[in-house]
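So this first bit is one chain, no partners, the form predicted alone, shown in structure tokens.
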Amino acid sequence: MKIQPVKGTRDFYPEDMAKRNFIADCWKQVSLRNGFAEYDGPIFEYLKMYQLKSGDEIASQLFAFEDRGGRDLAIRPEITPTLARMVNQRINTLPKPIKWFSTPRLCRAERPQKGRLREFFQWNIDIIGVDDCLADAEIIFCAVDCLQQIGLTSKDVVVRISSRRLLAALLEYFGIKKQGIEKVYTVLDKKSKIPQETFEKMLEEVISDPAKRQKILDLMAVESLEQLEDFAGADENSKAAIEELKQLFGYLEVMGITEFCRFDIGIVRGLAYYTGIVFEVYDISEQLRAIGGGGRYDNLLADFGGPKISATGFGMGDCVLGIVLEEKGLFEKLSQQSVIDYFVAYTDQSLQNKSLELVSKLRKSGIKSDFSYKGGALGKQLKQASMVNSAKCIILGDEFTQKKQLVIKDMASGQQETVEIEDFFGRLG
């Protein structure tokens, strides 16, 4: 019986691993240079931890199971609850601010579709213990820093920024009761994904008052922070939230990334725990799902039994990002990169052990090297060197036997040079 991979998962052949590592290496490099320390947690947690954050209905969206001890567990669908649990366990000993990152493998029991799989990798960066929106600006900067390193520009991607704090203040100012605001959020979060007519019908189901509903529709049409002043009126909470957004964009300008960023009142983020600035990253055509998203979540640690402490963070999955990089041709160079530095070939079977000796010495020096198990004709060995993407080939032949010299062939240009063994290793340093 031929067994297929489970739907919504991926096999990573070497060429696929090269792409995956390209993304993962960028995530890690950018995180470290922006001052974040790496952490990780278990692949499964107690199911109740995810229910605490997202409600009982989350169980149907997870790979949940009962272990032999009768405990309800779930494979992690995200790592933020684990972060909250870990920080709460050492909250009194961890130096503030806490700047952590992680690149976990995650699983969600949902219908696979373009850019959304059941198993994926995600980059998470979080700053805990900073009230100022400067922390939000740093998170956004770090996200843009990653996108730039990976080869994307402001012509390729955009960061759309809004504020849950602002939306909450304005909705209350419009006369919508607090208990109804979450329902409005749910509808607003779908606005960009559904036809306008459908959106208005859904809004009517949660807001029956035509006047209030029209205010929300007018608000959703706003394109700049300046236009918001008219909606805020004399409401101090709304005005404070607008000022915070202005301050954020001021920081982003100082950081030199405003060309990537724009205000978008329609960014809500679906998760209920967001409390302030929120943002999402999209490819410029916006034909795909969000590449990533995040925002401020000042209540999450308290919800998990810890103290009330400020926090902000961001997550970026590898699926949509991979599609964007593929479409932009940014993976093409990977197939041209050398996997091996030196391939050692030999013209006579009697030189096999000498080739092994040379390969071993190269490897001990930290140099990627390989050789042919079978030997045989030099042409076949050179072909094998090309197949493993070797940058250069060292040929042991008459020069080696008679003069202890190596022939070094550049596999790209075809040029050859003859060098003394001592000089060769001297050049390697």
The other form holds:
Amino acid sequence: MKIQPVKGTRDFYPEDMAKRNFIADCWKQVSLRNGFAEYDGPIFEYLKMYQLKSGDEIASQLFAFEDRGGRDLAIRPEITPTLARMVNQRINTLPKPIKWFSTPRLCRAERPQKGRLREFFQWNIDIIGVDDCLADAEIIFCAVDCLQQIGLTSKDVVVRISSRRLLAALLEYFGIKKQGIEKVYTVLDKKSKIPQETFEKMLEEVISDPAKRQKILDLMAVESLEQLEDFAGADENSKAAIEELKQLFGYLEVMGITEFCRFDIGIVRGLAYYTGIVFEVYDISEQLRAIGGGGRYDNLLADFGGPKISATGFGMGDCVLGIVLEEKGLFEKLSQQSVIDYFVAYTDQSLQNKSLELVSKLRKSGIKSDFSYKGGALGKQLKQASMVNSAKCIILGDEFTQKKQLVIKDMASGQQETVEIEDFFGRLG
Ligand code: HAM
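Could you present the same protein in the form predicted together with ligand HAM, rather than the form predicted alone shown above?
Complete assembly follows, chain above in first position.
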């Protein structure tokens, strides 16, 4: 019986690994150049950590288990609670602001679908200790920097931005009680994923007053920050939240990324802990789930027993991004990249040890090289060189035996040159 991989998981064969590394390398490079330092935490934590503040949706998707000591644990579905826990642990000694990144493997028991699996990788960037929305702007800049580096433009992806602070202020201004607001967020977050009729029904379940419901429906139709001002009227909290969004868009303009960014009142985010500016990245076709999402979560560290300290951040998974990159052909160049610099072939079995010596020398100099275990016909060895994607092939033959010369064949053009062995190593430096 052949055993299948578990539903919602992936096997990474070398060609898949090349794609995964292409994405992971980009995440790491972009994080480092934007001033973030890497961290990681354990793959499982106490179950209650995810039941506390992440919200019902994620709590219902946990891979939870009891360990042999009877502790209730869960595999991490996200790393933000771990980050909050780790920062709280060293809050007095860590220099602020804290700018950290991580690329954890996460598990969520979601229904597997296009772009959503049960095990995935997620890039996280977070800034802790900055109140100003300049930190939110920097997070958005860093996300866009990554999308651009990976080969996407504003014709491919869009960052949709809103504010929970604004929504909370407006909903309160409309007369919705503070305790009921969380429930409204959950419904609003579903809006773009369900038919309008279902959305209205769900809204009815949490808001019984038709006049209030209509206000929310009208609000959801707003397309610009200017239109919002009519809704805010004289409400100071709503006006302050609009001002903050304007300031954010001002920063994004200075940073030169407005072409990627749009205001979208429909962005609420699924996780419960967000408190301020929120945003999600989508591919332009809007056929796929979000590529990434994040926002401000100013209460999470305090909720985890730490001080009141502001925080903002973002997470981007590898699944939807991978689909977009595949669709746009941005993985194609990976298959053309050479895995091996030099494949050393030999025309006579008596030269096997010489080829082994040469390969060892090349490897010690940091050059990716390989050879055939079996030797045999040169044609077969050259075929093997192509199979391992070698850029060049060194052939040890009569030239080597008689004159200590190497024949170097360029595998792409087929051109050959003959080089003295000393000159060859001299050229390698
Ligand atoms: P999230 O919206 O739950 O946020 O996830 C962020 C991204 O992770 C999603 O947009 C998607 O790319 C990816 N993702 C989530 N679930 C899955 C899944 N089942 N399969 C594949 N990809 C998935 C968070 O996790 C927040 N902790 C992000 C954050 C960091 N906020 C502040 N700092």
